[in-house]
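Starting off, we have a lone chain in the form predicted on its own, written out as structure tokens.
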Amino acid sequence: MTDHPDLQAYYPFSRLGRLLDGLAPGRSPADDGAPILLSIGEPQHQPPKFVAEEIARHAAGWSRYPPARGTEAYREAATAWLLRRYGLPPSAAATGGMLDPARALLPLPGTREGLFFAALATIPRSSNGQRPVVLIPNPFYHVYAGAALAAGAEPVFVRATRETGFLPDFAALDPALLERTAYCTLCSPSNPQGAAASLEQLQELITLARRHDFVVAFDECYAELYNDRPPTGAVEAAAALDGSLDRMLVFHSLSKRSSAPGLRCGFAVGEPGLVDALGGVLQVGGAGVPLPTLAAGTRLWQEQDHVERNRAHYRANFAVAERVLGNRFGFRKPDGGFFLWLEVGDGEAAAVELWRSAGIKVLPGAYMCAEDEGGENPGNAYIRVALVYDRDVTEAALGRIGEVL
């Protein structure tokens, strides 16, 4: 096992635990003085009550194994949401169409699981006779790198900093590297910076993937949480480009959209052959979505009022951040998501001081980044702050962050 890949190497929360180990938290500005955990993107308000009602109504399904392709009702509800969200014609979901729910869509127990197994399903043992490359934005969600290692690929981290608009420029890479590329991941709106790719940027990446014959995975779990305008989606870009999902997998989830991360429910949509490959790997080493969960998920994709309330909640928190922080720490209101990516000089030192002095836990930006070829970590100066609490707690926490730092 000496050459077994260390899948924990890029897991940020283990590193944060070691950083703060043995340090007592200070009294936080919360009413009860309890620690405020702004380190993890976990919604702190509940999903609609009908989720529990649907699960109870379909409780008999717990005695059955999850169906590999979910239920027809779930696939159709998710497809109908895609049509509404991205303004696509009903013909796109017809039999044999780009979004044919029987062929192009696969229910998943969350996007994290889907992204991990998609890498295992699609990355070959070699690419043009060499170790395959996986392109990953830097900063990145840890699953992207862990999946690359598990698949035996070489992760290549592509800067997504202020200079690049907080999105990676994959097209600027060496063509020889692109020829070795087997898989690429883009998160839009991005985690942690909240930058959304334009229609043109998405189409350029789709075209690049087809030219160099690699799979591109679009992680769009924050697609419904935005500030000024809805982010363009990869399905929308593909429809405008040529109406094909070739070399594409697009991932969506109810975790952030519907404040239901514990439900473990989402889907992948994409090229039918890739969807089949992902489903096959899940049947071997993963799990489908249980029937009661599928029933609740069906209802959530059909209902929009709770999503609009969630969006208003996060918009209010960003308005508080803009008022409290002003132009300090490189503050910018992101296109989407619910994170702040604050420039504080030394992210690790800031995290320690905020925990010790104010009982506020944040994530050092370096823990979401890899060092570049020159040994520089582009996240060293940053912290990630998740605005997941209610407005009063958020305002108190951000005010205290400003005081401490």
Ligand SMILES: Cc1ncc(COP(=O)(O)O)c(C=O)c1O
Given for the second form:
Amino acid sequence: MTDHPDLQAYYPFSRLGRLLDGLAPGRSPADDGAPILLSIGEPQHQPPKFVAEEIARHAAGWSRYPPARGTEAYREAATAWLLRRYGLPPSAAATGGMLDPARALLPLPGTREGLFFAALATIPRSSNGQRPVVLIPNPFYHVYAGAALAAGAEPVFVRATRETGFLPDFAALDPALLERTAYCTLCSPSNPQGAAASLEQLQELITLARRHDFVVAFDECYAELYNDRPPTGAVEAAAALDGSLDRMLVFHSLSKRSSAPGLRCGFAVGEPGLVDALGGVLQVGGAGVPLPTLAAGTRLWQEQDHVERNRAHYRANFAVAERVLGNRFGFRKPDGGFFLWLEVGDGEAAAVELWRSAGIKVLPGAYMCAEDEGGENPGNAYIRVALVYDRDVTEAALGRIGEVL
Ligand SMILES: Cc1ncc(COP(=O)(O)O)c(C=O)c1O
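Having gone through the form predicted on its own, I am curious about the other one (the form predicted together with the ligand); can you provide its structure?
Starting with the chain above, the whole complex follows.
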């Protein structure tokens, strides 16, 4: 076991558990004084009622193993959503088209499973005779690093800080490193900073991946939660570039869009060969999406009203944050997602103080980052705050954060 990679190395919640272990929470500003958990990005409101109804209606499906490629209805509903969301013509989804649902789309339990298994499915043992490199934005969602380690690759963390517009500049890396790169992930809108890549930035990355022959995984699980403008998607960028998804896998899910992280329902869309590779690995060591879940997911991708309400909920919370925090802690309204990325001086000390004196749990920014070559952790000064509660709790919690820090 000694040379086994530590897949927990970058798992932030174990570290947060150790940081707060044995520390009693203070009384929070919630009505009952109970702790307010702003550390985890878990929507606190319910998905539409029809989810339970669809699942009940398709209960006979529980006795069957999930089909590897899901159902035709699910693949078509997800593809139709892609066309609507990104303003693409129906011809893109025709047989042999870029988004042909039979070849380009794979139902998945979520982006998390997809991102983990995609690394295992596509990263070779060696890249130009050397240990393959996986490029990861810094800060990052922990799965990117865990997946790279599980695949035996070397994670290389690329700064996505205020100076770089909170997005990584992969094109600026040493060409020798890019030659060793087998895989790369971009999250847009990003967690935790909420920065959305432009059409040009997405196209630049797609072009870079093809030039250096690496796979690029686009994590777009926050694509429907945005403040001012719908963020551009990788599929949209590829359609405008040359109509091909070569070297690309794009991940979407209902967890944030439909407030249903427990449903475990999403998909990957991409180059058919990569989709096949991912599907093959899942068939051996993973799980598909159960039939009743696919039925509920089909309805959710078809329905947009609940998404508009959901987006309005988060927008209202960001408006509260803007009013309560003003320009403190480097506050900026993010392009998308539901997090605040606040510069508080010492993120770990702030997390301890907020827990002990105000019963508010937040995540130290350092736990979402890796040290760079200079030994510096770009998240040290930050905390991540998830705005997932209702407006009143959000307002009370942010007010207390302002007082305590
Ligand atoms: C950036 C990012 N990617 C992926 C996920 C996983 O989401 P899913 O429920 O779709 O697996 C999360 C969840 O918090 C996330 O923040």
